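The chain below stands alone and is given as structure tokens, in the form predicted alone.
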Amino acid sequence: MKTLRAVNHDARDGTECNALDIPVIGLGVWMMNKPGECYDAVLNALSIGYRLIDTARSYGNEAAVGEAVRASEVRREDIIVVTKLRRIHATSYESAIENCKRSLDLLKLDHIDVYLVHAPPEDPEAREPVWRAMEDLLAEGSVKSIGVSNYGINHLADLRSYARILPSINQVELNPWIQRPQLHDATRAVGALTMAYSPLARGQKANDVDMALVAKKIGCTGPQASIKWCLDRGAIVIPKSSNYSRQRENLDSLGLDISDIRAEIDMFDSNYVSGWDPTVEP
């Protein structure tokens, strides 16, 4: 599978501190909380070629993700596991360290591949010490790459003022209905990749009639066209699905050429926020 290189850079001179090759498409497991649902979804995804799994403490399924990763026949070193520091835990240096260790305990893995601050800490005074903890977790090897999630342009600019190491990832809602070109550019400007969650707007656009009509022109589904649009923007995409056939359908988006319909998809941008949006907070 195609990968993108996620790099943490030294904030002083831009030199590369560490790098991780991340598959361009992965499985998101938000709201997979029914008995066995997350475990089965991850195990199946790994069996058909997924190598990136995105979870979070707030999802309540880190233990199931870790169990499936350990049970899989895929080598651990070939799997990228992403999890996140919950916002209510992003209050201090000590809390960030403690809750990373707790995530490792739940996952029962010896390291986290990508660890993200799930949203800008609500207390602006906590943002620097929380990020310092992220840097120290990276230095000690508990995590292999550090980044952020739901950071807006102003949050990224602020991060530059105190970071020793810049983030490798900014995970935000990105799809044809909320295209965010300025935020995408700001993310790249700090040397990070955009990781697009909710490529179908939390499923709210999965059956969008207009997208289906456009996608039909090249013989694919609306969801596939939406996912490929994100991929073509240079983003890593993490669609959620516990349905085996849908997982395959999403994976098959990689092989699409949407150049003939891209201009039409670009017209769907309407700043449609499907859930929370901390990127606009102070």
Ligand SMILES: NC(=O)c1ccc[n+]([C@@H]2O[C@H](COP(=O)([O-])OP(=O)(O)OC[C@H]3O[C@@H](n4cnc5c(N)ncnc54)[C@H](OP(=O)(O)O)[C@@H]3O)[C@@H](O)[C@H]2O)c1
Contents of the next structure:
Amino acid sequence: MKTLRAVNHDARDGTECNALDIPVIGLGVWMMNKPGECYDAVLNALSIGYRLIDTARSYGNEAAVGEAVRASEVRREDIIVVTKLRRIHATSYESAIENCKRSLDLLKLDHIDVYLVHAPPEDPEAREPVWRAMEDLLAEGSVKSIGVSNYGINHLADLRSYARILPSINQVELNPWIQRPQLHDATRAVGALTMAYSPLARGQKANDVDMALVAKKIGCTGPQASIKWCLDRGAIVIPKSSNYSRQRENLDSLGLDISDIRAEIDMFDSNYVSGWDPTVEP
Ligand SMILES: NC(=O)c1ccc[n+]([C@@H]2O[C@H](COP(=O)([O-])OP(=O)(O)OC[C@H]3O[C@@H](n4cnc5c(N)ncnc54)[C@H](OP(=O)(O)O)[C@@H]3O)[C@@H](O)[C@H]2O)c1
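What I would like now is the form predicted together with the ligand, since the data block earlier showed the form predicted alone; can you produce it?
Time for the whole complex; same chain goes first.
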């Protein structure tokens, strides 16, 4: 699987503090809450070649993710597990540390590969102490890489003023219907990668008729064209599917060449937010 290098840079001099190779496609596990659903989906995904799993405390399935990672025949060191500090826990230094430890307990893993602040803490005063906790978790080795999610351009600019270590990743909604070139650039400017969540707009665009028509021209499906479009933007992409054949379909996007239809896909941009959008909050 192709990987991208996620790097945490020193905020003062831009030197690399650490680097982690992240597979460009991963499995998102939000809304996998039926008994056995998340465990089965993760185990199957790992068996067919996925090596990146994106969960969060708020998804309520860290335990199932950890169980599947441990049960898999794939070596732990070959799997990247992403989880996130829940917004209601992003209130203070102590709460961030405590909740990372709780996630480790639920996952039953000895480290988290990528730990993200799920969204900018609602209290702006909490943003600096929460990020300080992230830096300390990185220094002590509980997490291998630290990043953010749903940080807008202003949140990233603000983070520069208090961070000692810059984030390796900004996970945001990104897909053909919400292309966010300025946010993508601002993310790159802090040395981070964009991780594109909801590449199918939470499934709302999975059966989009216009996309299907464009995709048909090169013999792929609409979801595959959407996912490959995100990859070609230089983002890591984490489609969710509990269905084994759709997991395979999504993974197969990697081998597509969408250059003949890219210009048409570029036209789909409509700033379409499928759910929440904390990037625009103060
Ligand atoms: N940081 C954040 O705030 C945030 C927010 C949202 C999501 N995320 C992460 O990003 C991941 C992906 O986003 P998402 O779950 O919102 O939605 P998504 O990946 O855009 O779409 C998932 C939906 O599309 C369906 N689907 C998947 N592949 C398909 C295909 N090839 N053909 C037709 N339908 C398909 C899935 O159903 P089936 O399962 O039945 O296939 C599911 O209903 C999440 O799971 C989560 O890990 C993060």
